[in-house]
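A single chain, nothing else alongside it, follows as structure tokens in the form predicted alone.
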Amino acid sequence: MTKPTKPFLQALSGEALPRPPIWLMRQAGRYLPEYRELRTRAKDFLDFCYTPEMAVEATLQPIRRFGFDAAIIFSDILVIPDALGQPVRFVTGEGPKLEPIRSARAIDQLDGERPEAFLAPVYAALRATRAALPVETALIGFAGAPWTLAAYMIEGAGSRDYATARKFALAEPAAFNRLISILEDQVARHLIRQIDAGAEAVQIFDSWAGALPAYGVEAWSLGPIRRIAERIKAERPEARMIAFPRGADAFMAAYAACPAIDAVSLGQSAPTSAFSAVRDAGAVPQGNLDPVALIQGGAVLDREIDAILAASAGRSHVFNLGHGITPETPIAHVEHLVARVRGKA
């Protein structure tokens, strides 16, 4: 395997750098005025995601402004249900809306042959972004994890605890496991296509892993993510794999112990002591600055940055937030964050 030279990929390979590389989840977003202006040109959010020129521009904006060590392609985890034939729409102030899937018949009507052509604009955006990035900047692709996608597909929207999806999983185990199996295959395919289009690392977002009971984490989050990672490593061994099982703090070492997973992203609820547990299990920790501390700035922000840096001194680490950057985040605070992580503030 060729030794990587980009800082982000070096860190994912387990190399300890003088300063950790940094990127932020949702780094292309509404906190940027240039993003808000660009967003007005699209008729809706998914039109934005499916228009390669706009997706490329959104991906590059934070790289131009902050010089992050990695760019993550501008897209959304719900493009997979949309591509399978379950239409997705985004309602301002409410979030995503889907026609709920509540039966084995509805699951069987999903079209597994549709996504490759349907998601071609995403892969076109990746190719164009890779060509436009600075040579030192890595490109990240991503997808939602099977459980998180299934939760949205069954609930039909976001939820506080995804109880409807969990009840369906217990009441209709054959149908639910069929859905998980379909999504496992489609997520793996989507990530492989992104790698072929230029992504050097891919992240699996299990945004609602924390809503699962312990048995659910094992069966519906950890198992599918492990199998997806193993498939990708078998087919595209140079690609780097990051798992983000948000909220499943008690299981972080179990995710890290999967040989095909290179890094585990930690939410802000995980203590910095969890970094060592992730490393000891065999993966690189990513995270986990509180997005609210980034909003607050000042001494609070410096304290949290320094605690993460201290916990990672001399060890491999990727600096990131514990979740996505929020629209009210001051740009000056992001500039300060990048400078401080790089020892310039």
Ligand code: CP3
The other form holds:
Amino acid sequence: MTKPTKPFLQALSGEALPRPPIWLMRQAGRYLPEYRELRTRAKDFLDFCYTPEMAVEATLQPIRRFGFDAAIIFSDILVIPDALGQPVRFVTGEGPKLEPIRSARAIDQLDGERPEAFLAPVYAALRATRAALPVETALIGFAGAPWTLAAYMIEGAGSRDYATARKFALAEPAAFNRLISILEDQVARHLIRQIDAGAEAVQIFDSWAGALPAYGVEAWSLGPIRRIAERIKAERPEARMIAFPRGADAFMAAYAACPAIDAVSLGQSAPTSAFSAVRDAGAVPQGNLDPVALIQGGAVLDREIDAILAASAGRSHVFNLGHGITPETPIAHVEHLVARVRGKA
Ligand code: CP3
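Having seen the form predicted alone, can you show the form predicted in complex with this ligand?
Whole complex next, starting from this chain.
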């Protein structure tokens, strides 16, 4: 195999570069005026995701503006429940809404044969994006982790602590485990199809891993993610795998120790010492600038950027936020961040 020359892929292979590659979670989105303009032309958010021309344009907007080292395909983690036949709506200002699934019967009604054709627009958008990207820019595909998807599917919306989903897991273990294993299979298939459409790396977002009780981590988060990563490595060995078990800070080294996981993304609650813990366990750390420090800017932002750069100097690292960029983030702060990480500010 020829050595990858894209800095993002080099870093994911464990190379220490003079400057870490950088991309930002939610880098396409409402903080960009060109995104807000494009968004007005779509009927609703999922329609936007399922219209390849619009998804490609949204994916490319932050690359044109900031020259990030990787593009992440414009889509959403909730396309999987939507494709399985549990319709998802996005209510402006309220977030996602689904008809909650709370019985074995409802789980049996999910249609595992539907997603491949239903999600064809996502794969079309990946192919067109890959053809349009600069040669040095890598393309990332993604999916939600089984636990985070199950949490939305059972709650029917976002939640502070996902207590309804956790209660369902304990009260109906057979049904819950069946849902997790359906999602494990569907997430793996969705990621493999994204790789076949041009994604060079895939990230699994376990955004609510921090809401899990310690006894549930192996069964509902780490185990499913490990098996998804192993299946992808077995079937598509060239693809790079990033896991983002947000908030499960006590377990980061366990995710990093999975041979099929190349990188572990850290939330802003992880201390910089977690970078070496991740590397010592065999993965590359990604993260973990506080998105609020990016809103604040100035001396606070520089201090936090420099702390991350110093903690990984001479070691492999992918620079990112600890969570998604928020709509109120000033564009000038993002420009400054990119310049500083590249040693130009
Ligand atoms: O990162 C990117 O630029 C790629 C696109 C992307 C989106 N969502 C677009 C989006 C990615 C990778 C996601 C992942 C996602 N979606 C996660 C995991 C990451 C995380 O934030 O923890 C989750 C939990 C979701 C579910 C989701 N989608 C919620 C809760 C919301 C509503 C909250 C909000 O920010 O509005 C969304 C909507 C969404 N997904 C938007 C975007 C750009 C905003 C919708 C709009 O433009 O109206």
